[in-house]
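Presented as structure tokens, the chain that follows is alone, the form predicted alone.
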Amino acid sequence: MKLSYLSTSQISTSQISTSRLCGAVLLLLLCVYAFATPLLSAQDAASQNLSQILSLPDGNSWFGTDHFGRDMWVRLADALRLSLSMAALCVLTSAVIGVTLGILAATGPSWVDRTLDGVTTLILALPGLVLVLIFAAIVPGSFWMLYVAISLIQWIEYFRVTRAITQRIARSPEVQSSRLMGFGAFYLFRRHYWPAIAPQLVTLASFGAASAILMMASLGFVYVGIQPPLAELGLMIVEHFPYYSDAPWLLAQPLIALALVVLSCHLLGGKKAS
């Protein structure tokens, strides 16, 4: 029975490692395409050519052109770059704020914990997408307002996980011994708290990035997110939908790009294969 358990555990670990490797490779390829295309192509994503509308993919335009004759290869790269930049900024901001406040709540005075717990409860009283919609309506089409709104929601997950882990470790004999020996807060964080928190951040960051991208696309889908002529995946889906019968490849491209970037984040988070 012990050998069987070890074998199953090893298989499970191998599945997670393979999943993360596939997610990392896929995400890297998408990043290379999104960030290298502007450097390698002189084509402007907003440049229109009304004589070449809805053209099929060819040697000059690898993904064809849209209903305004704009190059889809360049526009899709712009849309992916915008989504990936939003995801990176939101994950970084949310992680820094959430981890910092989580450790303060777990190790600080009780009133700090109660105050922060009340703030998170207040934010969670509204559905996340509704709160983002409210912020988006204040300054329509603002990338930075969307960034603030999404980060305001996502830091809570980092906060709750960090607080739970830190509260458990803070009562351990190892931490108590370090305190008795006179070690400061930074040493406790580096030696005891961070090694336990860091593995969880990979999963939180991966799913948080996917969530940020989907939120941004959802807002574009209802015309309250990024505004034309900027390229954004959700907005592109709405713009191309009327042409699904004449140019189905045009609608498929942002849908596939959105699915691939979300899939790469989920795989990177270590989701097991069934």
Second form
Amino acid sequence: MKLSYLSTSQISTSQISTSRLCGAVLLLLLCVYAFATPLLSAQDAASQNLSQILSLPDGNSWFGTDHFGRDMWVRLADALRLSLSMAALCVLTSAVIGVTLGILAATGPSWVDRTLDGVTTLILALPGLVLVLIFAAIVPGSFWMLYVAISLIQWIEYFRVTRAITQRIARSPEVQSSRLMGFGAFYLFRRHYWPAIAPQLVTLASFGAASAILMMASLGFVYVGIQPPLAELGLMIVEHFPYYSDAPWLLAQPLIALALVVLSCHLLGGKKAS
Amino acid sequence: MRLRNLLLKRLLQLLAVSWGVGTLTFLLMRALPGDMAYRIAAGRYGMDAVDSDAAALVREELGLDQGAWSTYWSWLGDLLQWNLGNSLVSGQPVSESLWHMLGHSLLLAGAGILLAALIAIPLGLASAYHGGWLNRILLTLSTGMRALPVFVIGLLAVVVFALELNLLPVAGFGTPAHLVLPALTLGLSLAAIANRVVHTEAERVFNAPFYEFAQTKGLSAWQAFLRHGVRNMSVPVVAFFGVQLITVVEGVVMIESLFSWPGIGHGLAHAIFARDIPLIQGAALMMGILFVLLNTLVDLACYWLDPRGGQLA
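Complement to the form predicted alone: the form predicted in complex with its partner chain:
Shown next: the complete complex, the earlier chain at its head.
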């Protein structure tokens, strides 16, 4: 009985780590492609060549060219770089803010907790995409406005998880005794809170990155996000759609790229924290 | 007691939505670069037809010549009286076009949710009951589906059913056939996650001691499922649906834009593109209010299903 329990749990953990590993490798490959291409390629994402539009992939342009004869290999890398940078910035910002405020809410005076609870209720009252859409409308086509809007929504997830974990641990005997021994707040954080929070952060960050990328692509898709001629995945999907019957591979490229990035993030995140 | 707190919280959210949307759209109007009145007039009459008279008219109409604070208060005051103004582009009252859009959005959302339930519940139950390869296939499918944003699912549906097979119209509205693809898109993207939740909950209940006992004491599989299974499974599933509401609302925005479905999401995206600020405010407000109201309904449903008042969403 005990043996079978052990073996199944071992199988399930190794399965989870395999899928997580796949996600990490895939994400790494995509990052290398996105960030190394501008260094290695002499092509430029904006230069048009109208005598060679919608061309099939060949030795010169590896992914073919789009409706303005722009090189897709470079443009796709540009779009991915934009999405990945946005995701990284949003994850970093919202994680730092969320974890800090979460610990403050759990360990600080109760009015801090109540205030922050009110703030999150306020923000969560509006669907995230609608909030981002309004922000995007204030300064159209701005990368930084999107960044602010997405981070404004995403810190809440980190905040909630951190607060829940810290609240549980703050009542535990080991933290109580640490406190009685006179250890300071920073020691408590480093020794007790952080080790409990950190494993959750990977999952949160992966799903957060995926949703940031999706959010940005969604805005590009309804034409209120990043503006042309910049390459952005959602925007490219709309731009290429009219050429579907002539060049289906052109439409497929941003679709596949988007799906791959999001899939790699989801795989990396593993099972969503329950 | 818990219920009262919950309803109070939802009421607070309703106020927060109104204030937040009002303030953001106010900022939006103030943030228009250049002479605001001129820009708005240009949006209304077209870049070539605009002159300083038109700009003056707009300035007077929107009270742009007054101070920021007094404009802000009167803006919020109008909002509280549901006086949403006229669209800058069409000139029609915003509240009128909102009601029109609301019907279309609710139809789409309702059809999508119904379809999701029809797909997810049987699949989830089957994979929990059967397990094995069925579960594995569904898990893979769901994971893949979740990696696709809802507009990509919609786009693929258009490509397959409308462009390749010529079965259904690409976009638009009017006939029941126009509803099929948007609703299918919404339904599929919801079902991708929902079938896993149903699976998990069903598995939990099927393996629970009380369920085993129900069968041991002589109930048939069907009786045990109806008497002891359904209600126990439904609480977490309904609560999860509350979490998923955000996917519904966001999905509706994207799907309406993709299929030119004349609902609120489509209206919002168009208003943002045309910088039609009263309509942006109205559409965002409507979505926010709808979101809070639906959340309240989910809360009430959970309360009714599980009177013990356990963990509400």
